[in-house]
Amino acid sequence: MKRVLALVLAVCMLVVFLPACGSSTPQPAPETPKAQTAEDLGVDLSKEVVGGQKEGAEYNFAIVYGGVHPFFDPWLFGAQQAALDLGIPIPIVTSPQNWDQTEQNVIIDGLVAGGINGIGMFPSDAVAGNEKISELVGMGIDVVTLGGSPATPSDATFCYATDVGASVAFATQAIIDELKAQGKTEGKLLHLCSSLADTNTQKRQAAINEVLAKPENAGFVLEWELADTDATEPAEEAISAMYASYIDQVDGIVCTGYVNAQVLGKTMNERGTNDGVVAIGIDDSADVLAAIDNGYMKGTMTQSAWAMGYVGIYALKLLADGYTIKPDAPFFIDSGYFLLTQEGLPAYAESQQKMAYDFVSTMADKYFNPPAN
């Protein structure tokens, strides 16, 4: 298991180049890890004949993140693999340094000036980002949104992202079920979350409260909510204070921020124990995966960040080739989620890619109308 985890961590720790604050000197991008083919993973893409360059079509695509965040690291490799599979130019992958729509707009404007005709993006701001999307679509540039939804209605073709409410509801129930399996009929939960003003945080709060309100979960309560902890310093301060003063009162912890889950995982690894707490993280930092492998965290709610880049480029290829979104297709398309536990670690890297291949194997037929000719 340890050797398998080392391989998983090696893939997860590869990062896309993002310029350091105050520096304009380009650095070499990391080497792309070798992806499994769809055939290797048992996915049939034979019905999806979208590869190759269509006469007259241009494939000048870009993936634009919302800001610097570890969640985006695998997007680069998914986007590159999609381009290789489809036989089109490798897309540009870039990001503003900060989560600021004005900064993202400057980057997008530069891409447009350079001839980009298709963008897959995570808007830095839901409302202001949606305004930029309308501007781009008005210029004839295809836009798909990935990982985070713009405000709706939107002129983007669709949003491919995880149902954050459903994901945290699953995690919360899994924690309660584990506590029940230990013979407990009541317990106090702690929620490590992002900004309370974040719409995703609000969805997650509502989902946690809904799970706790179920009659079968009577006795389990949300005792603490540590907000604004999806950054290293506040996460370290909040988690350190918890361990120093009331860890003995905590029965379960649900994390809904990449960084706070990472800090919690690191702390558990350093302590060499979970202190009797049932904890579920989010995403796949090296610290979280190690904590799961060590048996300190029950698991982590994850999705395929690799698929974000892959699906984005695949969809832009369809649009460039003349495919159109079906009138009855949903705007929000759930990218899926699952609870990664110790047993799932050996196949984790493959599962990330398989989620992408499974989705695109039916995407064109399910959500798009083919070109008229």
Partner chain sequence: MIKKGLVNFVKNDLASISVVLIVLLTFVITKSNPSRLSFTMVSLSKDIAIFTIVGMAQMATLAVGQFNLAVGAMGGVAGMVCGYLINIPYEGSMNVDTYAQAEIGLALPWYVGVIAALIIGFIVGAIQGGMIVKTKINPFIITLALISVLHGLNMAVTRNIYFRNLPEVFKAINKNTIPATTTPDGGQATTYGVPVMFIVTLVVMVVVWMLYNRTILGRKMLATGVNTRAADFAGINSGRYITLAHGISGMLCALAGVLTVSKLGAAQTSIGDNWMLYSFASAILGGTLLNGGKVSIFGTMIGAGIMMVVNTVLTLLKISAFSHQIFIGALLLIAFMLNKGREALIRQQERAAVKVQDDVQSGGSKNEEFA
The other form holds:
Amino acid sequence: MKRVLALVLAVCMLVVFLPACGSSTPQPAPETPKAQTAEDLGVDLSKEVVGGQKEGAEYNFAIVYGGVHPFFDPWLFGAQQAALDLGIPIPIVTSPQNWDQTEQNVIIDGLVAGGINGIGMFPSDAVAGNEKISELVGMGIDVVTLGGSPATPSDATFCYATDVGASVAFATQAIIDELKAQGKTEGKLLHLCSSLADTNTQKRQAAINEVLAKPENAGFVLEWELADTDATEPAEEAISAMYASYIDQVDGIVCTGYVNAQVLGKTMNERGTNDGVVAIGIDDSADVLAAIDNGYMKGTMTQSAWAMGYVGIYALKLLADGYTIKPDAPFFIDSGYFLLTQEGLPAYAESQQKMAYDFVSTMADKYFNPPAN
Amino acid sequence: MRKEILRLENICKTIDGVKVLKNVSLNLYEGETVKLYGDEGRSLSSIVGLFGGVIKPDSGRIYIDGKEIKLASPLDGKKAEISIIHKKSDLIPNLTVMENLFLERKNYARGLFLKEKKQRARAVELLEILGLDISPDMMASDLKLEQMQIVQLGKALLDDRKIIIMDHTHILLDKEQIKLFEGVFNELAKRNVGILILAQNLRDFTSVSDRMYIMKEGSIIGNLMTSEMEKDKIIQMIAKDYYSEKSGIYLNQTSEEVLRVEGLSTKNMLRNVSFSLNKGEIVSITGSYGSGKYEVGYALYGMERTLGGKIYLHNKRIKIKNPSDAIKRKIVLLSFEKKENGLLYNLSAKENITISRLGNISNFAIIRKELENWLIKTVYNDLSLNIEDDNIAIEGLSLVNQRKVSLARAISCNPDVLILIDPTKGLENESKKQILELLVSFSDRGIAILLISSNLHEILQVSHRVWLFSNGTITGCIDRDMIESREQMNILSSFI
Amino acid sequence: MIKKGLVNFVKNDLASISVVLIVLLTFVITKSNPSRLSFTMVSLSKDIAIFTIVGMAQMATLAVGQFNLAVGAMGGVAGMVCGYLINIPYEGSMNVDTYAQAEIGLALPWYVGVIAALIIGFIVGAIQGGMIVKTKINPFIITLALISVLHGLNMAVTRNIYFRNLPEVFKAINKNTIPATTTPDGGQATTYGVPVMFIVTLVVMVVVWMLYNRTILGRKMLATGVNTRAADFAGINSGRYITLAHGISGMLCALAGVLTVSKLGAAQTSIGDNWMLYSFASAILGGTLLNGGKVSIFGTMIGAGIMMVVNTVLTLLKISAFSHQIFIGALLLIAFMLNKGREALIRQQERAAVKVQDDVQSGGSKNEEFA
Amino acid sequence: MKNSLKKQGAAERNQQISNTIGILIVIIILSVFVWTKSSNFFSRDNIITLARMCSVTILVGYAQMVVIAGGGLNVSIGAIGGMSAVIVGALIKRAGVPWGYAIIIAILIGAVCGAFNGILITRLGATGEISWLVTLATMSIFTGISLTITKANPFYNLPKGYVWIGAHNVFGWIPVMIIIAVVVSVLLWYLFKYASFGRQILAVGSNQRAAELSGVDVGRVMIFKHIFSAVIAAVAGILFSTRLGSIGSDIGGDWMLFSFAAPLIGGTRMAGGRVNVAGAFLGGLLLTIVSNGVVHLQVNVYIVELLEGIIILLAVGLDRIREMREERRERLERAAI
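Given the form predicted alone above, what does the protein look like in the form predicted together with its partner chain?
Okay, now the whole complex, with that chain kicking things off.
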């Protein structure tokens, strides 16, 4: 009995004292910026589309992510905002647990059984996703792909995504330009790349090589690629090992994975220096934004994840209302990318949404034919 | 002269440091039924293992049809025209009788596929010969034990083998079944098949045997023709030493009752078992394989679910849910019937001894070394045990020292009641004696000992009373004074 | 009362899990949009087809009292081999649109690829079985390490390439149904048939059933599984049959891998990544005993069916996909409990039949020498 | 005879030491090899990196070792670690709980997960080979829970004090993380050497039936063993999240392989009943050096996974060879008596 008492006492003491040692007021998390309505930003949404609730049309839409990944987080808010703006039911937003087409297919099958008539998806697998897309389209379900493109040719209506190759090429060129501006004529680049299973990785690798192959970039070489660093553990392990071993030999780092950019940003913030490396991240994780703010990272390539959700639902609504895609409309619709640097930081959240609103305000006219009747 | 089909020459085998077979030589002629009677199940099992190719003899030769052969694997045994009927069924439980019968028969299959019709016809025919009234489609797991054995016999018949070895140690068959077997054996003998029956009792199959070998402690001490067979003579042959050995031990007995059991029953085995145990008394329970004698011990120790019955310790009613409960009440059980019941391998002798008493020698769940050492020292003194290096893993000790370590663990718990299951199993004579002396010294100190054993030898040496067990209950009780008599010996030995 | 009900449930296990499946299917049918029903059924039947084979691959090893964690890795390797053999290499320069095209491939007839994949699967499985038998290392560790080795090998050799220019005949395994699905111009399909893939699985099930019920090999594998020692006594070379069982497991994995390639329209290294849990769950739910010796082929299909349909049911119930895994885990636990009930039942039968369970006297020597 | 026994006893004791020294030698050789190729290997930065990374690997290895010691396997370690970390994140960010309390609550929840494992395993009577299947099921459940909590959205901006644990170096050289790992090592060593509970775990692992007959409450030991393992896993997960500075649901996703590799390399017997805490520590260090060295040597990423598989095969191969050597020795011994 005595022992139990002593034990309980010890635990109590621990419980009381331990937290007292640490600073403990929780800091409120900077949540995804509160979406502003289109009017706030001064964008006119096409009245026809917003108010055009077609008689008898169903608006059962779903957004399916490619897998569990922080990049998708703003999609939900974008999609919800779009549904609010358009006055349609809030879409189902769901995700397979792994980047696995089979898993995504199972989820889509379930959604279809439940009567979904429009899906906006990031195919878990660019190639294998196509089979499912064909089946869905064959059934008369509208499919738009968002964020990641399926391999072409594809039966999806269109793909609204960042041109990952161009984005990376832009980042790589920006790093080289910066190095040149610093007066260097040669330099070694490091590529922190995403999962090898991701087909976008191959595109990005190709894009970097293309940029480096340009005659004006002679002298700049790709020193190494750290692959499969789009999960926290391998990213942490590889980046800290890289920092310990050859950071002094590296002049520029281009990140093409959400997580590795975040870990790189965190590491730089922690070290309080960029070790003379010009680094450009990707996406807008808190650590990366902080690193840019602190001036350690030159910038980050952003694509509007929020817009993915918004545009997806908007397009599905158009299709459900009977709009058809123009035959001459491109399959890839570039959602745009831009290099977010220190200067652009304050207006970032706003600009991101504005981009989406700007896009949708012209989308119907640009890419779609209105319903025949 | 009939042809000799099987001959063993000077086979020796040591297992666990114990010589289980000492210069065993025997032979078998065609059409002959021979019984090998022995007191050690282990020795008999080794002979089965020998033919099965799972035990390799240390020395000696095996001849079949006059040719020396090596039996290195079960497959060799198959090739050597020997069929073995194991005491524990080697039928595959979830196959049907027919599937079991034809598991290995090439000529009942076409390529990879089975000829079901042909099999069925043969199976029905065979079951008729065997006098088994079962369907060939019955699952093997639904058979009774003796039926399983008969099916195994059927497998042997199917083989048309020249030699059949039957392991009959510790199996209880009723008269009807014995008759059935005997009939089949007679039939087989007419077909010139040689049959070797290994048995641990004198009754069964004696009438069908032409000859009988008598084995004691691993060596063959007699080879009798059935005509010369007189039970008394055999018993004398086996029991001769027991009479002389037991006299040296002082027996102490008081009448203070320690443990009383009333109407103990379990789901599967025990029926209404009642007995009592006095302070300082050694009581043995013996019975044949499957009689339930082991289950008594386990039930008392809280390892078998009891359905009914009361247990009184020092006249107070107690309930024992599990072993740690029992140990708290100073009832300790040591079991050596199977190897895995014994010791904690990988752990040292010291750790083995103190495992049951960790609660008492630790503070806040931290073992206090000085207390542990003190406990060890006390126990060593008690047992006059001398293990020089008690940090070595238990496997490093000799078998008898391993036993002593187990006993030391029991003693460290200060037991009032000590239940021992086959405490000298697998030991050599000298070691057996050491262990039994220890038991007597325990009883001198007032520990009540319940000795559950199938070894006549040790029972006769140390027990005050012997209970005979069969079919899950006590069927007879013999006091020590009476054990001397010839009749009691007869009863005892017929049970064993 | 409840206990009795449970005992009855376990006793008639095949019937009872079928009932569960039927209940789930009924839910899907009533809840889902009528116009989508046939599509849903076709999709489900394809998934069930593949995971039945995966479950049988696990079942083959469970039958000999072992297990195979590397089902997915084996399927992945075989799928890539098949893809390489039948891929029609892409010619011309790579650009953004063709990035996922493989420039290599032998463009052999589709059946050559399938047969080669099956052979590779068998060999890989047999190597695994051989390693387990020869080294006597815990099968868990061996198969766990082999996941990494096989998957790593797959990555290292193929550099994560996609083979997607596959012959149309091969893709037809996924697309075609019997009778053929007819789709009037622009409209919805009017008649749906049974997918070819499902028929392939039915054929494989019959073959596997024959293997276990009508051939010596199957008998001996089951005998090995229920009691290796007894099998040894019966003169069965248990090591050989354990190896064979792993080989068969590998072969079935390969088949599932090939079917997945057809279903996804591309061979890629990620095939099989999520098979492990499903393989155990469907085999055990179906009534294959973990301790070996009993297989249930039809049951495996029902088990796979339950695992697949549950996903659809959860989605229909609008339960967040993030929580699906909780239900899958719970299903595996239930399967485990069922298995326990079944084993207890068998033990009970054995006990009732055999007066004496424990093997008493020869314990010492047997544990030494016979083990 | 006694003499030979004594010698053998010494050999028995020495074996653990020689085993440990063996790993140490491998570590030194490997380090020197990497160092010759990449001079930064012994830089302060890298040593700190190694210390930080290996502390998690070591703890994960311990979590598995405790289970193996009692004769079992646990594949849900990563899931428990990840879930505990996620719970810390949720408590801090969503519920506003001070991080110290959050850690304690998360560890307690980890313990509950362990109890869940243990109770299921004992209640389902799942002993031996296949008991890990229960943990496969719970792995799925725990992963599902952390996914449900995070909805794939990591927790960022953790409190400074929390992140300090992962980032701070005592005297500029010794990361706090490795200190925690060393403390856990000492506790574990003490547990297996001096605590009755540790000895009971070993007893159950070496011979369950005999332990039961000796009055050890096997069920309780099994449950507590799993609780213990889960607590270590939770500590590992939380520690790792302090290092990352963010908490996502992917923590612990790839722990399975090296959770087995670290103790097995260190000489823990797969069959149970024998552990080597120092060995497991070094085993974890060795694995970390390998994955660190892969970056230093710029080994092609495509073959890293293959490498890992081969390492664990080698480790179990060694374990098996040791076992076989012992078996032979036992046989010889028996023959000699």
